[in-house]
Structures are given as structure tokens and as C-alpha cells.
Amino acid sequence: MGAATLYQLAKAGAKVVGIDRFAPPHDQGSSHGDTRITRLAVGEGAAYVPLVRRSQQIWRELEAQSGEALFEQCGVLVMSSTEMAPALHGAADFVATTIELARTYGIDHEILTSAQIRARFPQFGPIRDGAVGYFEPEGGFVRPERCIATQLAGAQALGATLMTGATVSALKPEGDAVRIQAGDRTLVAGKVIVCAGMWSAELLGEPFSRLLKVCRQTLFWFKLAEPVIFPAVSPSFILVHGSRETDSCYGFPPIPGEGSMKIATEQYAPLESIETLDRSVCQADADEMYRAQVAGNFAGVTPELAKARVCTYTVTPDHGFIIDDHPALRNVTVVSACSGHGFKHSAAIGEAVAQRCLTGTSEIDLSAFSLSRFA
């Protein structure tokens, strides 16, 4: 969030400075781990398919400028069983409302069997019979390292600053502007945006210290059998495959040259602390997603681990996004905490934030996202 609005702050000739404790694309926050999940039927809610529309325009456009490959539309597959209602971010049934939504909005998509399921991926051939699939093919995945650097280095190209090693600790009132405490230095800005993701609790204090939860999730990649399954283009996908919570997975095809897939769950359990986030995945983390999640499953992946990753969900309590005016704090905007689904939206939000920043409003209704829900 804070590269994009970085990005299109300084597109819209602001004089803008971004601030990062870290040295971004890095791998201590939210956007990491080589791919993010897009689909423009958003199963979280009708509010979020104008973001996720405008996002894959804007990846697009910054390809075309930076030569960068941002975005792989390899399709999205979504599966359940047809006896289930999967509850998932925040949605009673997402995968009805992923079709409904496709439906209202004109999303070209496909509804299939679970014979159609096996005959066009026979990675997913283990699928029982009775699953349902929501195919989209202008669905599929974005780079967020990658997405991430580009639009840093094209905010730096348009005259924006970009302070790295440098902790925001306080935000102070100064007048009409804000006094900004980074590290050693000192800032005053008409106007501050905040996107710090699993720190913004601890920055902006109440509601958000009550409001947000920051949970721990892992990333595995498993190694592929040979000879390799897996058609030359397969879809990232969400697959639910049991009744209980914790009975659904999602994950990404195979990227070229690396021999496995990634795949992962979604953990809502609240760390006490987030200067005590473990980031070690050890062996038998590994064993029990591969039992979990993959084995019976999928066909073609092996349970020898390629890699694991750890990153952070900053989860508000009806699972939406914060988008707004900081209550207490002027000339202050809060963009985060996302709760997980936050990165295919991301391009269009900081669109609509330095809109909103520079004239008040924005093009794209960001009322959904509006701190008043959880008065």
C-alpha cells in the first residue's frame, strides 16, 4: 500500500516522502513470498471489485513502462464441495457470493464439475465427486517483490524521497501539519498516510490497538514429481475440501525453472507480540500441511519441502480494510490493516488514497473500508 500510493503521489506531482524502517520489496511484513492471488470476482464483498479491476490496469500500465513482468493471468480456479457454505474472509459463503459477483459484474468465468475439474488440471485429480469449480481466467497472480520495486523506482524517477532504515515512532500535531519522528530525524508534512501494515496498532494507538490483530502464517513450497503433472498453465487456486475451519488451502501453479508448489493456509490464532514473531518453519510444520492440506489433495507433489516462508496477516475484526481519516490525529490516513487479502488491491488503493489525499475524493468509493462500521 505505501509503494502504490508513493508511486501515484508522486505521479500526480506531490512533493512526497516515503518512509520505511526496512528497505522494501522486503520480507518482513505482509508482501512477500514470489506470488499474490488476483481475481476480479472478490468472494469478500462487492466493494473490493472496483479495486481489484483497476489494480490489474495498473499493473498492466507499469509493465508496458517498466519492461517488468507484474502480473501472470494463468486464470483462478476456486473449489468446494457442493454440500458446503466455506466461510472465508469475512464472507458467509464465498464461493456463492465469488459467483454472484461474477454474475452482477459481467466476470467471464465458467462453473464446473469435478469431471471437468480432473479432465482440464489433473493436478487437482484427487477431488471428490460433487466439488464444484468457479474457473476465471483473467484471474491469476501478481509479483509482489517485484510490483513492489517497480513503483518505489518510479516514484524515485518522478522526484518522490524514500527513507529507508528509518522507524516511524511518533506522529505528532503541528499546527495545520504533522510533526513525523523517523529514527533520528525529524519531519513536518501537511499531510501523513500510514500503511504499516502489523505496526499500526502500535503507532496510531486506539481504536486501531483494539481493532487490529497481527497472526503469523506460513508458506511451503513443495517439490513436484517427475514426469510433471501439471499443464503448461495452471491457475492459482483456493480449495476447500472439509467442513471444519481449517480444511482449506490455497496456492499457486508452478513457477518456471523451480520445481514446486506453493501453498498455504490462512492462521487467525493473534500473536501476544510482534517483536516476538517466530519466522522458522522447522520439518514438522512441513509434514503436517503436507498431511493436512496436500496429501489426497493433489496429484504430482511430493512431500519433500523446496522452501517455507513466514509472514503476518493484520486482521481487522470483520475481516474488510481500514481505509480512513485517523480519529484523533489530523491530516492523518490510515491505509491497513487488509487482513490477508490486501496485495491485488493494492495498485488501485494507493490510486484512490492520493486522490482522496490531494483533493478529497477519489474516483473509486472507498466508503466500505470506513473506520465508523465499528462504532
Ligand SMILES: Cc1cc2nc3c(=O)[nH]c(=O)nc-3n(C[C@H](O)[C@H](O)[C@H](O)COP(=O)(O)OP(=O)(O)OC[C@H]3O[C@@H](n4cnc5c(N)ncnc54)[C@H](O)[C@@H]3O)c2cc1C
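Think of the rigid core as the biggest set of C-alphas that the two forms share within 1.5 Å after superposition. Residue numbers count along the first chain shown, from 1. Remember, predicted model here, so these are calculated numbers, not experimental data. What changes on going to the form predicted together with the named molecule:
Residue displacement note: Gly259 has its CA displaced by under 2 Å between these two forms (rigid core superposed). Superposition on the rigid core between these two forms places the CA atom of Tyr105 less than 2 Å from its counterpart. A movement of the C-alpha atom of Ala284 falling short of 2 angstroms is seen between these two forms when the two forms are aligned on their rigid core.
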The other form holds:
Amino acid sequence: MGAATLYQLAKAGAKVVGIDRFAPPHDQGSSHGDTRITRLAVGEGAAYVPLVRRSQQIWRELEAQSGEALFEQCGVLVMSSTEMAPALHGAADFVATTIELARTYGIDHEILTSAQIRARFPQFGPIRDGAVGYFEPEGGFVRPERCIATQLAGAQALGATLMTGATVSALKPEGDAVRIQAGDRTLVAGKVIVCAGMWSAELLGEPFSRLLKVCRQTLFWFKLAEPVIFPAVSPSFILVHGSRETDSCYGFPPIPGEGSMKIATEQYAPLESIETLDRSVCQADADEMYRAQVAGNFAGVTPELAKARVCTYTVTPDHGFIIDDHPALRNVTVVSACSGHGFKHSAAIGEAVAQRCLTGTSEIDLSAFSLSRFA
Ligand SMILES: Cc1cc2nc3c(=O)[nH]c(=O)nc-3n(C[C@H](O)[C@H](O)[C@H](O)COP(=O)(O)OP(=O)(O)OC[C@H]3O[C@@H](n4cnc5c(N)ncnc54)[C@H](O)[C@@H]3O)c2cc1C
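Would you mind generating the form predicted together with the named molecule now that we have the form predicted on its own?
Below, the chain from earlier opens the complete complex, with every other chain and molecule after it.
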């Protein structure tokens, strides 16, 4: 969110400084792990559709400028392997909401019966009778680290300053401006946009510390069987394969040359404190992941772990975003808490937040993400 906002502000001609406690792209927050799903019919709700649409355009613009491959349009397949209505990201029936939005917004899609899923995507299974699939050809995945690096390089080329390895410890009003304490440096800015991910509550206090929970996520890459059975040309997917809340996972097609496939679940147990985040993944975790999510659901994926990473979701009570003014600190805007589904929207969020910061309003309506809904 910070990289996109910095880039868009610099593009609009603002004098802007990006401050980060690490050196993005890094693997300490919520934006690492090679791939993020993007889909246009966003089951999380209609307010997100213009953001993801615009983001896909911006990724293509950035690709043309930089020569980097950022967005792989391999399609996305959302499916249940049984008859149930799966709940995800705050939507009671995620597949039904996705289909409804695709119809409302004229998003190209196909609804697949269980027989059609079996015939067209035999790599997933077993798909039982009564299951339903949603295939969106314009979806796929983006490369988060490359998107961040490309936007930061673009911002710097347009005159933005980047201060890395500098932790912001305090924001205080100074007349009409804001005083920023970043390590041993003090800056005074007309406006501040805080995109601090899982550290938002720590920096901003109430009401964010009451609203936000940080949840540990683990990403697994399992090696593919030799000879390779799982096809290289395959969509990103979300698979609900049982009736329990834990019976769902998502993943990506194998990245050419890597010989492995990334598959993950979503966890909503809150961390007691972000200081206690365990970034290690043990073999027992990988074995349990394979047993519960992978075995029998994907053709040609072995239990052998290629790599694993720990990442975090910063989640609001309704799983929606918060993009709003800080209620107590004038000229401070908060952009974060993207509840585990933010990357696909990030390029357009950066553009809309930059417009809002410079002109007071944005072309894409951000009112659905206001803090007042939690009052
Ligand atoms: C495992 C996983 C899978 C996901 N899958 C998807 C997906 O498939 N599709 C999708 O759209 N989204 C997905 N998401 C969500 C998406 O990746 C996040 O919403 C998004 O990347 C969050 O970006 P952010 O800028 O809010 O946080 P971050 O990327 O964590 O950035 C916060 C930055 O703030 C800096 N910072 C924090 N505090 C300070 C401070 N005090 N001073 C200076 N710097 C500070 C940090 O160093 C960091 O660089 C996933 C997330 C995870 C964890």
C-alpha cells in the first residue's frame, strides 16, 4: 500500500518521502511469498470491484514502463468440491457472491458443473456431484515483491525520497502539519499516510488497537512429482473441499522452472502480540498441511516441502479495509488492515489515496472503507 501510494503521489508531482522500518520488498510483513491471487468479481463485496479493475490496468502500465512481468493472467477458478456454500472473507456464500458480482458488473466468467470441472481441470479433485465452479479468465496472480520494487523504483525516478531502516515511533501535530519521529530523524510533513500493515495498531493506538487483529499465516511450496503431472498451464484457485471451516485452501499454478506448487490456508487465530510472531515452520506443520489440504485434492503434488514462509493478515471485525482519516490526528490518513485480501487492490488504492490526499476526493469511491462503520 505504501509503495503504491508513494509512486502515485510522486507521479502526481507531490514532494514525498517514503519511510520504512525495513527495506521493501522484504519478508517481515504481509506482502511476500512470490504470488497473490487477483480476481475481478471480488466475493468480498461490490465496493472492491473498481479497485481491482483499475489495479489490473496499472500493473499493465507498470509492466510496459519497466519491462517487469507483474501480472500473470492465467485465470482464477473458485470451486467447492461438494454441494456446500462456503463462507470466506466475511461473505456467507463466497461462490454465490462472486457469481452475482460477475453478473452485475459484466465480468467475463463461466459457471461450471462438477462434470465440467472434472473434464476441464482434472488436476483438482475428487470433485463430487453437486459441486460448483466459477472460472474467471481475466483473473490470475500478481508478483508482490516485483510490484513493490517496480513502484518504489518508479517513485524514486519521479523524485520521491526513500528512507529505509527508519522506524516511525511517533506522529504529533505541529501547527497545521505533522511531526514525524523516525529513528533519530524528525520530519515535518503537510500530510502523512500511514500504511503500516501489522504494525498499524502499535503506531496508531486507539481505535486501531481495538479493531485490528494480526493473524499468522503459513505458505507452503510442495514439490511436484516427476514426471510432472500437474499442468503448468493452470489457473490460480480457491478450493473448498469439506464442510468444516478449515476445509479450504488456495494456491497457484507451478512457476516455470521451480518444480513446486504454492498452497496455503487462512488462519484467523489472533496473535497475542506481534513480538511473539513465530517465523519458523517445522516439518510437522508441513506434514499436517499436506494431510489436511493437499493429499487427494491435487494431482502430482508430493508431500516433500520445497520451502515455507510465514506472513501475517491484519484483520478488521468485518474483514473489510480501513482507508480513512485518523480520528484524532489531523492530516493523518490510515491505509491498511487489508484483512488478507488487499494486494490485488493495492495499485488502485495507492492512486485513489494519492488523489484524496492532493485534492480531497478520489475517482474511486472509498467510503465503504471508512472507520465510522465500526462506531
Ligand atoms: C499469506 C498471505 C496471502 C495473501 N494472499 C492474498 C491474495 O492472494 N490476494 C490478495 O489480494 N491479497 C492477499 N493477501 C493480502 C495482501 O498481501 C495484503 O493485504 C497486503 O500485501 C498488505 O500490504 P500492506 O502494505 O498493508 O502491509 P505490508 O506489506 O506489511 O507493509 C507495511 C509496511 O510498513 C512498514 N512499517 C510498519 N510500521 C512501521 C513504522 N513504525 N515505521 C516505518 N515503517 C513501518 C513495514 O516495514 C512494511 O514495509 C495475502 C496476505 C498474506 C499474508
